[in-house]
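Heads up, the chain below is alone and in the form predicted alone; it's given as structure tokens.
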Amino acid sequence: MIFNRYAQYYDVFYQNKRYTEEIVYLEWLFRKYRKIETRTVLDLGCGTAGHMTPLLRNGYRVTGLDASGQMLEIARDKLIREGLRGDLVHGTCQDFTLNKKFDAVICLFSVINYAAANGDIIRTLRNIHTHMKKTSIFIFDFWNATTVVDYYNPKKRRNFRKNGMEVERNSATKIYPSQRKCEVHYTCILRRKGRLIRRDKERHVLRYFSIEEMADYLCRSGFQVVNMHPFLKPEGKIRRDSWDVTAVARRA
């Protein structure tokens, strides 16, 4: 399972992620690409509720779905602490069934890349399509193939500190260009005052896409592409070094 033990470190690794800026960006996209007010949001790959919590605070009704039970436990505790009410669902993007439709579906922070095989991305997109109204929009980001091949770093190491704990994250990445796949092996080392507490390992397999390829997948799944741009830069132009690309789509 992805994000198994890794889930416990997630908020440490991304404690400086610009969630507030991303919510402002999302709301700008809601207003620009929907003619009517957006009230209900489905957050696919909601993780530890980093996007859910500010959306709920801003008055949206949000359902979060994630394949990791560990991530959902953290998200549930976070919502309780903040006195927020949102629905949390355990499931995969390919197979979930909620029997309702949403004004907007979001799938952020590379979650779509975990639909690693071609059949999975089509299943994922078609399943999302069934949970959208005629007026709904789908907003997600994906890794740009050109950038991954040219700029990926095969080995990384970062150190984090929080609440007296030290976490070292090592990643070893290998890409398979013919399959447009990326395999990342994470090793997370937890220490307190220099003493080893635990060492955890996980393997993540992700898919990356060319702009044309993603547009084709969306079209084949019943979507119309409304806009593609660099993540957080809605007026920007996709360049060779634009790693994360945002796609905005609606039902065709």
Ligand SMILES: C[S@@+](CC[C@H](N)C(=O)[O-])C[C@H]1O[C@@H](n2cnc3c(N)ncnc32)[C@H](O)[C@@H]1O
Contents of the next structure:
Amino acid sequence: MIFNRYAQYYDVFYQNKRYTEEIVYLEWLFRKYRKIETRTVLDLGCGTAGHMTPLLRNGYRVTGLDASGQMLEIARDKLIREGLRGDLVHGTCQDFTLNKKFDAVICLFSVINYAAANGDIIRTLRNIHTHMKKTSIFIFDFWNATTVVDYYNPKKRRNFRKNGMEVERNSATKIYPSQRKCEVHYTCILRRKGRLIRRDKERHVLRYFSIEEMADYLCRSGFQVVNMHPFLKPEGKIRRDSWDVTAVARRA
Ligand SMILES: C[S@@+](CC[C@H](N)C(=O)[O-])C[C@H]1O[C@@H](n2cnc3c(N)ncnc32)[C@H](O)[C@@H]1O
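Okay, that is the form predicted alone; can I get the form predicted together with the ligand now?
Let's see the whole complex now, leading with the same chain.
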């Protein structure tokens, strides 16, 4: 299962990710494309509540859903520590049923790319569709095929430090262009004061999409594409090197 062992390192790896800035961007998109005021938000693949926390602080009612129990545990602790009330649900984007419709559905930081098995992307999009009203907005980001193929890095090593944890992350990536898939083997090595504590391995399989392909999947799942742009650059143009693309969609 992905993001289980990896969960303990997640907030170390992304300690400098600018979630608050991303919320400013997201709220800008809510305002620009809204048909009604956004009050309820479903955060799919919420992870450790990086987006949920500032959204809850800003007064939205937020439900977070994730396939990883370990990521959700960290999210739960974070919400409790901050005195915030949000719903956390263990489930997958392909199969969840909440019997509720949300004003906005968000799915951020490559979550949709994990819908890699055959049929997963359509199942995921159709399932999201059933949790939306005619007035709702769906905002997510995905990896752009041309960029992944041209710029992916087959081997990477990075070192991180937080709260006495020293973590070395090695990743080995292979791409399979005919299937538009990426296989990433992560090895995480945890040390404290230089002493080896543990070593964890995880294999992630991600699917990347061309812009046209994603538009087609959205259309086949009952959506209309409202806008696509480079992540965090709502007025920007998608270029060959725009790795991460945001899509904004509504029920057709
Ligand atoms: C890169 S993390 C992003 C987490 C969070 N959105 C953020 O921005 O920090 C990807 C998350 O998606 C979750 N995930 C992957 N595939 C999933 C699926 N099919 N259904 C639900 N969650 C999934 C993982 O468990 C992980 O927490």
